[in-house]
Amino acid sequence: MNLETPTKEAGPILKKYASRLEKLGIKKIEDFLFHIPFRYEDYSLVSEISNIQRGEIVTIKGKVMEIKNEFTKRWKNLQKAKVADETGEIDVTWFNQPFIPKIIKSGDIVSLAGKADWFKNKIILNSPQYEVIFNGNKPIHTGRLVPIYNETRGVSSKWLRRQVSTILKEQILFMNEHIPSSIIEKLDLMELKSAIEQVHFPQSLKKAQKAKERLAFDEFFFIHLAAIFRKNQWKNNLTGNPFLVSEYNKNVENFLKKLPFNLTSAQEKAVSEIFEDISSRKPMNRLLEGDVGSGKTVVASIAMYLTYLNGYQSVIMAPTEILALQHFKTIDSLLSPFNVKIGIATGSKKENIIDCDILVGTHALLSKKVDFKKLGLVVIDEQQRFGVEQRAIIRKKGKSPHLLTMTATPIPRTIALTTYGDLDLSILDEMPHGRKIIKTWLVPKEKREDAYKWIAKQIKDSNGQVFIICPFIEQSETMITVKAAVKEFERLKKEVFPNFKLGLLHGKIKSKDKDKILDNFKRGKLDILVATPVVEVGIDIPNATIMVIEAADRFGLSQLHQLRGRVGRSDKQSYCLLFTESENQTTIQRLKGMEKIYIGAELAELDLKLRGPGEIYGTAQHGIPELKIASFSDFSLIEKTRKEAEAIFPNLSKYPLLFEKIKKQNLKQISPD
């Protein structure tokens, strides 16, 4: 066994637990040394029996000189045993652990740890931590700083701390020191062996706190490393296909001339960082970033009529079928006048796939059956809704083709620079001309009845349309207050708006039925859509004017955003209202921020600092690192780690370890072109 052996090849006690080990991200051996503990509990106070106080958190050793199962008169069952040591005994107590005198027998060495109670005139321990000390070994569960780690059904923190304390004595010594001493020195981190040791059984809580510093250097330092790499293995690896640019600049002006807008100054930025991208001999590798409705898709569409120009075919792909439609009428109405043939591609149409100059559609065109004769540029929506392995396969259907990926999600600006910070940023940060400020409130449920008649006079004098979004589908059994859209439609249609259009819109219901009701609701056949988060993304519809989210409090601050993003598409004044029943102050805080904030990367950042990156992005966003030990809130950390990964970097071959690492960090992310 070494550290790189699966938990599933470790043992058949491993096996056995591999599945379970799993969810917590432990696959091999070394994964259980960089399972960090949350918390400790403080066992440290090590005693002898005679001088415990009542109340005290408190550790003895001592010899087991009886322990027995018993029943009360309730038929409750108790473990009781008597432990002495040189100078006194004290009575022991567990409750309903027929097991624990299999475990402990008379005769046995103990270590206990617990609360001191007061029971009939003496001190007594209740329900204490045990464990049996074999041959003089130290004790692992007691008499120290316990660490407790995250859990599984059926995987302890007990059993954790036992493989733990095994696979450092066996393998600490073969752990590699990956960080040039010079770095170590000069910034004072503790090493690596070290810290690992003291982060799992620590000798204090400033030495448990030091090593966290260690190893949550290391992480930041090898994301921004690898991301360096990659980079650097892109322009220098790959060749791409220049495209010619000035040529055709009388097109693409005749092209902007045809809008029925004017583009912003960021626009205008984003589309000339393109050209110069793409008329160069490296293939182009830009994130654009910009919040709903700041027209990406305009600038992904103006490439896309350079790339038809200079003879080569693009595509675009969607995570949904919803903003892959939404594309595609999109970029058709504004390229087809230009005799450019669009196609699609999704689980359920497809249109001119062999014979197109754009193909735009979903995970559909991952097929085999998709194929290219001359792919020249690849734009990705919403891109960390796609592994690195979907956007390598869609990359290899051209030869080194130039990349757009494009997100409306509001990203940090520290999480900018860790997780793209491989890719060239571009970003919308203006709204198209004659946008108004979408007015949001926050509504507390008093106000409930009064915000539904106002709602209702907004649609008979302005004839706007409204979005209502829960956050489920069907309602839960362990979730009866939140509101869930299908009773919430039903309730809305009956009881408060029975004289208006309803429709309902999830992500169950059938995509051709899908289509008609959204159809329907940009028709104006409908009134109000009471929806799920389905409508985050790729659904425009002009006249609706009126956004509510309802248990506001479930959702980050970015997806709020973006759900605010779906109204004010057009000259109208449009609205958002945040139903929300928590009195929490915090929660009520943050919420707040949507009223006085209406950039996306500003309240992205307010939520990073209120709530972590888990909570605002979610498990499934596949370009978001999971950060065992750092946090993305730790600025300074994240700037320190940078420069350091920046300066290193030129020299990095002098360093054969880290050189390694980083290549086998790597591996699955380099281009396979």
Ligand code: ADP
The other form holds:
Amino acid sequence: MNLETPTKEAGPILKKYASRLEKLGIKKIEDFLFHIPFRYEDYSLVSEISNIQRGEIVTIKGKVMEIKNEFTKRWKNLQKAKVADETGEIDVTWFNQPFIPKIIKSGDIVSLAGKADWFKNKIILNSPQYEVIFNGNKPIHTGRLVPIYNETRGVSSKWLRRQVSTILKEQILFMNEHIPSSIIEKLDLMELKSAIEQVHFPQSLKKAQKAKERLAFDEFFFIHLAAIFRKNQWKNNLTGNPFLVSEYNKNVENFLKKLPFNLTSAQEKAVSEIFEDISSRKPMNRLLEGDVGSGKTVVASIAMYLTYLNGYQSVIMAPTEILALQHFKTIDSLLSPFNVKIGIATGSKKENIIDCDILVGTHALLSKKVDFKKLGLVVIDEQQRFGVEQRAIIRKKGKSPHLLTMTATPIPRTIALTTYGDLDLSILDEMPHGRKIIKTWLVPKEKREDAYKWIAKQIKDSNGQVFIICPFIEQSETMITVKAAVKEFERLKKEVFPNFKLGLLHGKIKSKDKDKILDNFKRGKLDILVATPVVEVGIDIPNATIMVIEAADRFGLSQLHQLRGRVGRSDKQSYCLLFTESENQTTIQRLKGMEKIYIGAELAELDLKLRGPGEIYGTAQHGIPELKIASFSDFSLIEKTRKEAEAIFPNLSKYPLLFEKIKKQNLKQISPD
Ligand code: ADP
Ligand code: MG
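Okay, that's the form predicted alone, but what's the structure of the form predicted in complex with this ligand?
Everything in the complex follows now, all chains and molecules, and the chain you saw is the first one.
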């Protein structure tokens, strides 16, 4: 057995537990060591029996004088023991654990930890933690800072502790330091072996902290180093097709003149960054990040136009048929006046596939039948929706084509730089000119009635339509969310808006009926649509101008931002009203952010600061690595590790162990390659 042995193959016991352990992320022996405790129970006060003070949390060590099961009248049972050391004797009791006298025998040396209680004028130990000490071994569940782990059914902290302790004893010798000693010394990091030991069985909380810092350092250091490695491979191993740019300035200018708007300066900047990339001998590998509506399509269109002018084809892949059709229409209207031929390939529609300059499509593009004569640019919209292989397949349809990936996922810059460290980044952090800001208010509890009156007036006076989003309860509890929505719908209909037409939409409604409800809303037959947040209200309803969100505190700011984006799709002024019952100051402060900030990435950053990444990047976000110890909100660590990674990279081959780690890391890491 070694650190790489899968738990399935590590003996009968671990084999039996393998599937449960996998739930905790433990798949091989080494993973036990990186299953980091989230806190420690402090049993480090060790006392002689005669010195125990009433009420203290204490560990004692002594010999078991007697131990027995005792059955009481009401079918309950007690386990009673007397334990003695040189200074005295103490009574110990457990409840309903009849197996204990099978584990602890009279004559054993035991270590017990718990609170010293007072019973019938005597100090006793009630239900203490216990372990039998063989051959003077050091205790692991008592007499020290004791690690508490994430558990799962049948896998307790006590059980995990025992495994970790054994693995530490047998395997820690084989753990080699992978961080260069120069870095360890310069930054005063704890050595790897000590860090692993101290994080599980710390001598002090200070040492535990220092151990965590060291392991957190490794986590970001590896992510950065792996990204630099990928970036370097891309730059060194691929030769691209350098496009001419300045030669076509006139054409691009003409194109821009024909647009019904001026580019925002963020769009201009992104275009010039892209032009710089595609004129180089290395293929471009750029991520364009920008909120929904920030105008990514036109930026991509300009790049595709330049590709056409250079005599190459482009392809743009979108995750859904609706999006692909929308792109097809947009790009066709933008570029066909310039003689560019556009084709489309989706599951149900195929046109002009062979003979086009730009091919728009869905996954259908990945089919072997789709072929290009001279593919120069690959654009992937909503890139997080595609897997590594899919991205690779589409790229392989050309000879080192330039790659532009796009996303509307609002991630803070720091996270983007970590996760997508191998990509060059352009951010559209500015909305097109003239777009009205969706006025947003956090409505205090006592203003709820006023808010309802105001909404009624808006519907009457300006013929507006309203979304009311019911509380988000939990994805796993769909039925509860649905029930709450139905109840709220009834209440609103009867008590609040009796004079208006209300509709209800939730996840349990059949999709045919859903379409009908949405269609009614779209055609103005409903004034108010009450909906659960899981329901896609993604379709365009330009006449909807008010978004009400109940229990706004349950949402992340990015989610709120995306919900808010469902209104404000016409030239009418739109509004977003956030309701909350919470009086927590941090929550209020967080929600107030919505009144002032209108950029997704900035809201994500604020969320990150105030709530931590676990909350925001739970399941919804793809492609963001899960951190075990470090935190994406630790900006200074992110910076520090990046600097060190950049500095060490040119000499990476001198550190074979580190090199191996990075290669392994890269297999796990998302990569456009
Ligand atoms: P997304 O970034 O979500 O893909 P789109 O590219 O679909 O956004 O653009 C959203 C809308 O904004 C489109 O109707 C587009 O024509 C328009 N648009 C894009 N850029 C500008 C601009 N600079 N000024 C005004 N409108 C713009
Ligand atoms: Mg888009």
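Remember, it's a predicted structure, so these values are computed and weren't measured experimentally. Numbering follows the first chain given and starts at 1. Think of the rigid core as the biggest set of C-alphas that the two forms share within 1.5 Å after superposition.
Core-superposed comparison between these two forms: the C-alpha position of K207 differs by less than 2 Å. Relative to the superposed rigid core, F261 undergoes a CA displacement of at least 2 Å between these two forms. After superposition on the rigid core, the Cα atom of F338 is displaced by 2 Å or more between these two forms.
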